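The data below hold one chain only, encoded as structure tokens and taken in the form predicted on its own.
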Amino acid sequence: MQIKIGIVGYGNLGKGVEKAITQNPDMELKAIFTRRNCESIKPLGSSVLVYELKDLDQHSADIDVMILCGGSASDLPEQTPTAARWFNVVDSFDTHAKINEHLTAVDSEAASSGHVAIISVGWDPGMFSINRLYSAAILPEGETYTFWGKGISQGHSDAIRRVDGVLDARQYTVPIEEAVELARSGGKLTTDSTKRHIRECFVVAEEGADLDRIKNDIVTMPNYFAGYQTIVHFISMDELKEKHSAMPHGGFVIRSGHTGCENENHHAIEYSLKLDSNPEFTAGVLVAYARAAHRLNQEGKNGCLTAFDVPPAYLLPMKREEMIRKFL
């Protein structure tokens, strides 16, 4: 029996989820829910139905897991708790400072409705989070440093697009190379990530918009740009499409620590990603956790979970014996 999947939002991430489902034969995309004109959405599969987002509650019997593909700035804080009333849900909420707040709001709805919600799964938060946890457990004496980029952040780009007067935008997160090398060599860095990265923004503004006000709104935005060295470039739409249409990203999690009675031995754990397409990789993570959400709910689990709470074995469509033989 295939897992019936629904998608909320059909931007870059939603389209990535649609493609990822085609690589998972135990899943079937049943429907896309959108705020756009439904007729403007052209799914890859001819049998996929498109509905207005406001009609979400009318399709609870048709979907096993709803994958939410909106932005973290304003979409997911509202959409995930709401959708959890009617569906098992998965999202990639990535505002790190607000994850506990988001979890509380989603858990209230998911627990009372008997559904499983898995939030903040992507590559960070998500895969990077797991590697931070594992490496800290293995090397309790040490420091963990996370570097993002160089690449386009979907969440930060979306946050810029919500600024009044902005037509479109891309934001590149750029690690400061000296800080990366210092972490690898066992040097001591500030734990403040704002001192280890540059945020470079390419913005298309509406004609006649107040560029100084837009720049100030960006560089002072809490949880996104405030505190970072932020560079804002205003460019044309043609230049954005020509030079910034790809969606690469990646980064590193480095744990530098010591063992021994006198900390005489140094060790470094490094996990890295190099992604041609940020949304398509994130979509792959979402789809794997959608499988886990369905399985956990079938076993009677409910409430809101994170990547820390989901056993790795639940991510793959394999029997335990096969998984152990192939990967262990």
Contents of the next structure:
Number of protein chains: 2
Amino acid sequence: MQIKIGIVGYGNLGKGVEKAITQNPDMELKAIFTRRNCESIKPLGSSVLVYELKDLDQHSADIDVMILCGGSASDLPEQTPTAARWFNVVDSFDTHAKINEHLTAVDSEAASSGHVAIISVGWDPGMFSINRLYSAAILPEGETYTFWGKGISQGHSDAIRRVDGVLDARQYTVPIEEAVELARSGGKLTTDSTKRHIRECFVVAEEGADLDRIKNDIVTMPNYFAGYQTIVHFISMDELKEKHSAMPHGGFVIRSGHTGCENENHHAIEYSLKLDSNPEFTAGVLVAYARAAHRLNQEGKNGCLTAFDVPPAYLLPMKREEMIRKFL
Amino acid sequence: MQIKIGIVGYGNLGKGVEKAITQNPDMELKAIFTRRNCESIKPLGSSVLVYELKDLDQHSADIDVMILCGGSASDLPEQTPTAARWFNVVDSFDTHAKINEHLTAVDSEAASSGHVAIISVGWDPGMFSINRLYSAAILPEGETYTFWGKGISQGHSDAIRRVDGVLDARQYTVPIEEAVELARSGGKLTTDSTKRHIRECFVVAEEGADLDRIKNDIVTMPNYFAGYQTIVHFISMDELKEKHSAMPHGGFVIRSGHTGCENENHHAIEYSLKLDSNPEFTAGVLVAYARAAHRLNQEGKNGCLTAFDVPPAYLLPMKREEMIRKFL
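Other form of same protein, the form predicted together with a further copy of the same chain, not the form predicted on its own:
After this comes the whole thing, all chains and molecules, with the earlier chain placed first.
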């Protein structure tokens, strides 16, 4: 019996989930829910149904787990609690400072309706978070450094596009190699992540625009670029499309810790990701936790969880003995 | 209220656990159990008691979790099930092929006495296993490669010491750099780990011994060296003591996977460890899982678990909200 999956939102992440499900034979994509015109959506699988988002409540019997693929700014804070009334749900809510608030809202709906919700699963938050936790537990005396990149930051690319005279842009977050090396070798780094990353911008300007002014508007932009080492390249629209259309990302979590009577022994734990497609990788994490949500709910659990609450074994459809033989 | 810990076995690993407990303020080492003469053991803490191993059953009220620090060949198969009659227990049993068998034996004692046992926690099995599982769940289409080293293999060093004419020896397992790079970049590697590692041996021979014969005995030794690229260096006892007394180890788990309609996107997940002291790092893992065993037992759980069954949150003494804020 396959796990019946629904997707809310058919952007890059939703399409990634659709593809990820084809790699997991114990799952089946039943339906996509959208705010767009349903006719405009052509799912990969011919049996996949497309419904309007407002009709979500009419399909609670058809779906075991709903995977929410909207944005964290305005979609998920509303959609995840709402969907948890009728379904087990999984999302990749990634506004770090608001996760506790989101959890409270989702938990209230999931617990009262008897569903399992797993929030904020992706790579950061998600796999990076798990690694920060495990490594701090194992090496209590030490420091953890997270580096992001090299990869496209959607939020920073959007911010550049809002600058007057800019037609399009891509912003790469690039970890400073010397800082990564220092973290690996046990050196002490600043905890200020603005000093550990470079922001490299590829910008298409309107013809005749004042490039110096655009550059200045970017590098001094508060919250996004001010305080960072920021590099601005002006390129043509053709070059942007040709060389900067992919969505690579990745990064490192490094724990540098000490043990011994005099803290004389150094240990480095490093978890790194190098991803050709940020949304497709995030989709892989969502789908694995959808399996966990289904199984936990079948065991009678309900309420809102994070990746910290889910035993690793729940992510794979495999008997215990085989799992031990294969992975332990 | 601190968690009361006992240690069985006071070799390198037991001493590592003793030191690790001093880094965890929610724990207290109450007693060390040994087969040696109790008088010969001088614990770091003045309040730590030393008892004979045979009196284990008399101390069930004094200890919340017993950490078993013996060897996997003959100690743990007997000691872990026995200790599980009276205590929650944690071990680092590392004979991969026999973990299911060990689990069955431990589970039978732990379940019937109402204790929690967590077996095979260290770095391999342990942290490497968890990473093999997570990454296979996230990227179902791909290959996982485990590399060990550069580090001292105790078993291989012992094997060299048994060769006629050898006074002492250390064997380093060294991953072949080209194979590591190939795995990272998505290349296809042999699953035969003998082709991905070099064995480098530092040997002290008796005066006048036939060095060619010793070398030949080593490189042709079945199960240990035959099939590997093996390098033998003859050195003096002084040099061995000066340069090869530490116990460094480490390694990598690399998952190389693909996503997309045509598998066009490559992703690499890498978990790596670089450890100055193999036993002290393993001890850190054991202590974190001892905390989990205690908490799971307090919640009414019993029976034998592996790291796959334990939610990450159980490894840290922290409220949920704080854990989310700090690590998620």
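Definition used throughout: the rigid core is the maximal C-alpha set that superposes within 1.5 Å between two forms. Small disclaimer: the values here were computed from a predicted structure and weren't measured. Numbering follows the first chain given and starts at 1.
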Inset, instruction - Inspect the rigid-core superposition and answer whether the C-alpha of Gly250 shifts by 2 angstroms or more between the two forms. - result: no
Inset, instruction - Answer yes if the Cα of Trp123 shifts by 2 angstroms or more between the two forms on a rigid-core superposition, and no otherwise. - result: no
Inset, instruction - Would you say whether Gln229 is displaced between the two forms, judging by a C-alpha shift of 2 Å or more on the superposed rigid core? - result: yes
Legend entry - For His197, CA displacement between the two forms after the core is overlaid, in Å: 2.8
